[in-house]
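The chain below stands alone, shown as structure tokens; this is the form predicted on its own.
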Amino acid sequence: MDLLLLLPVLLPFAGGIVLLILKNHQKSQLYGNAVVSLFSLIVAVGLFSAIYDKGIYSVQLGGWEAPFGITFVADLLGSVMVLITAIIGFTTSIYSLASVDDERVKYGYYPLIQFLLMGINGAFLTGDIFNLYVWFEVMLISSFVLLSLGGTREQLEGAIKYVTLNLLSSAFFLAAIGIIYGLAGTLNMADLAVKFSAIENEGMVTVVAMLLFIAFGIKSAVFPLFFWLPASYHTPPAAVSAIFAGLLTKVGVYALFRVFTLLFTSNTEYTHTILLFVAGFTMLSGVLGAAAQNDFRRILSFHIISQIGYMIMGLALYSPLAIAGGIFYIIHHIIVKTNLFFISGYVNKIKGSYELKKVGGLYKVYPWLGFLFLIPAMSLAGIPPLSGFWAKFTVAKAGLELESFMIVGVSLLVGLLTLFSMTKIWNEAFWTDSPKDAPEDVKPGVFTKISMLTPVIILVVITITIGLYAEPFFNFSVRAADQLLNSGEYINTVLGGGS
């Protein structure tokens, strides 16, 4: 069990090193990355099953008892995030076979993907807030290089904006860590939960909460800290955009869920009210930004922001149903958003552009592609019975139960505007005739079709499954929310040193 908990970090680390050694053997890198990603998926399934059946489990590295050693811990939320990360990592590895050029492979695309996945999994499984910072930096370094691989002016401009704001996030994070250690003398999150409950200076704890909110808010791209995201996510290859869109901002959201349910629970009337206002403005600013765009990936990038607002809304409402809705929303959104970026990449492969005005007529020639787009697009908009409907319904129902009518109204309005954006993409790219001056479509070969469409189909099937069989996913989300809100099991497991 100890090894099972550590393998989601060790496998991509070892895989990345092996792929670096194979840097002059491009085919070996392509298929080696897919093999490592498949093994990571198998391990993630095993870890999730074990945590689901047996409960929270922790490992203290080096034989040092908590809170003095390095702690890895998996609960339901952490284990499901590792599982989804493995699904996205595996599908991206297949998609990359035909969509990533040889030049990027030569300069380390596949090792960087594995190191990025290592950082993401490390963030989900760490039980120490300083090590959370370390894993964030591993992610930042990997993602910055992935953004800039190719060296186009647009990429470098986006990468500089991305890294600048994320370094600012790191500065806030480090400042918060210093204050935390001064207040509590520990950085182990379970130990901090115990120490913070006994600290009389509640004002300083709230200051730390706000510093971490800014740090994680930048990572999550919440209002008004989101400007780096639409400036950068549309610049790299579609495979990179997809894995970024699905996973990177969700690490920030995960961190917010973790610290605002485990550490900062004594002044929720203040902190969670701020979170609620931020959620509303995040939803609105993201969806309005999307409405003004005419580039496939820019529209999707702004919708990442608006959908993050729903997740923060679930956290801010802070009831069992609301937290469960937020968790359900995270699961749904990672699958759907990654898939929409995959589809945008395939459209670009055919039409040679992401600009909606330069593509068109796709439905007449590729009706099956139209169907594959409509499923995640309608799910994102919250059309029943797809996964997005249940996610939005759960969060809105929680808001109505708490009589937070304003935020519920905002969430419903944003849902309608999301439908407008998805309809806009459908009309421009699929339904309207192709422009007369448009170049002739590129007909992808059999290998390209299999490589780029297999991940799309896998994620479409998952989206439909979550929608049609929502009850087990909802019940899981309720259990995960209960673990977050009743942190005694988490604290006892970590400080007790075992399962």
Second form
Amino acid sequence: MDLLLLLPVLLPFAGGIVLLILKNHQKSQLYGNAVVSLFSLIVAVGLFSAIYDKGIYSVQLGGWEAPFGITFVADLLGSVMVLITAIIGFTTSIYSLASVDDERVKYGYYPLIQFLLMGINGAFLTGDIFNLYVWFEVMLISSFVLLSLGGTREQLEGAIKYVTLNLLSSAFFLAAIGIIYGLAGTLNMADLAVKFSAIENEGMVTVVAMLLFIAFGIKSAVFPLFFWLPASYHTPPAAVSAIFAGLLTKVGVYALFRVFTLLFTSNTEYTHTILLFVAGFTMLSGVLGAAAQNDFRRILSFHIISQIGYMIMGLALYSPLAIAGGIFYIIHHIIVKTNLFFISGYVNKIKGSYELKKVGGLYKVYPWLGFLFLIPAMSLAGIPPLSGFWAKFTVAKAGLELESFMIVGVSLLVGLLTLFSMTKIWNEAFWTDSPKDAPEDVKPGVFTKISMLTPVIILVVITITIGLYAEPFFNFSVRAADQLLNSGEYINTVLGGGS
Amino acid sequence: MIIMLAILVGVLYAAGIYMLLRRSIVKILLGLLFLGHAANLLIFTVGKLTKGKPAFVPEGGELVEPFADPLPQALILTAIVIGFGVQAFAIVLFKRAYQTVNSDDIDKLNSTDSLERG
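Moving on from the form predicted on its own, please list the structure of the form predicted in complex with the partner chain.
Now the complete complex, all chains and molecules, led by this one.
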């Protein structure tokens, strides 16, 4: 069981190193990565089912008992995030087979993907806030290289913005960690939760809360800290933007969920009100930004921002149902958003452009592709009975129960505008005729089709399953939220020295 | 000593943020470096300075209060190493961008933000 908890980190690490050694052997890069990802998926399923059955589990590393050693801990939220990461990692590795060019593979694309997944999994499983910083950096440095690999002008420009703002957020994160240590003399999150409730200097705790909010807010792209995202996510190849879009911002959201349910719960009147305002503005600015765009991936990038708003709204309302809605939203969103980026990459493969004005008439030639696009797109907009509907419904219902009518109104309006953006893509890319000066369609070969569409189909099936068979997913979210809000079990497991 | 360090941290933060707001990419880079150092020094200062006392006592030695806390140093060491790697990457990235765009003005790097792709 100890090993099972560490494998989501160790496996990508070992896989990444092996892939680095086999750097000049192209075939082993391609399939080695797929095999490692498949094993990661199996491990993640194992971990998830173990946590689901037996409750929170923790491991102390380095032979030091908590709170002195580094703690790894998996609760329901952490383990489900690891599971989704593994699903996205696996689908991306299949998708990359045909869509990533040889040049990138030669310069270490696959090892970087593995290191990225290692950083993400580490962030989900660690129970130590300084360790969380380290995993963030592992994830960031891999994403920096993945983003700029290729070195076109667009990519470099996007990368500069991405790198600068993310380094800024790391500096804030580090400063917050320093102050936390000065205040409480510990960095273990469970121990911090105990110590924080006894601290008299409440103002200082709120300062730390806000510093961490800015640090994680930049990473999860909330208003008004999101500007790096639409400037960079559309520049790398589709496989890279898909994995970024699905996972990276959600690591920030996960960190927000973790610290604002475990550590900063004494002054919710103040902190969570700020979160609520931010959530509303995030939703609105994201969706309005998208309305102005004409590029497939830029529209989707802005929609990441507006969707982040819903998750933060769930956190900010801070009732069991709202948190459950937020968790449900994260699960649904990662699957759907990654899928939409996959599809945009396939459209680009056929039409040679992401620019909606240069794309058209896809429905006539590829009706099934239209169908595959329509499911995640409608799910994103929240059309019943797809997964996005239940996610939005839960969050909105929680808002109504707490009589926060403003934010519910905003969320419903944003849902409507999301539908507008999705129909815009549908009209421009699928329904209108292809523009006259458009180049001939590239007919993808069989291998390309299998490699690029299998992941799409897998994710569409998951979306439909969550939609039509929502109850177990919803019950799970409620359980996970319950675990977050009653942090006693988490604290006991960690400080009790393993379960 | 703590007051001096606190002022230094403040100055570094101010300088870092001022530099980040400049248009030249070299200055932005310097700003990032300053902010990294500021955060490290902040951990050092907030972790409480203990002058002239050892952090580690040899086995069997006597433990005299107050002893120095080694953890902030360990944290800073980790943060310095990470910061070093990340900043080295940033320097190379900024140089490549300068070579590609042929300008060090951040306002010229707007092709990914404009609606019409340049």
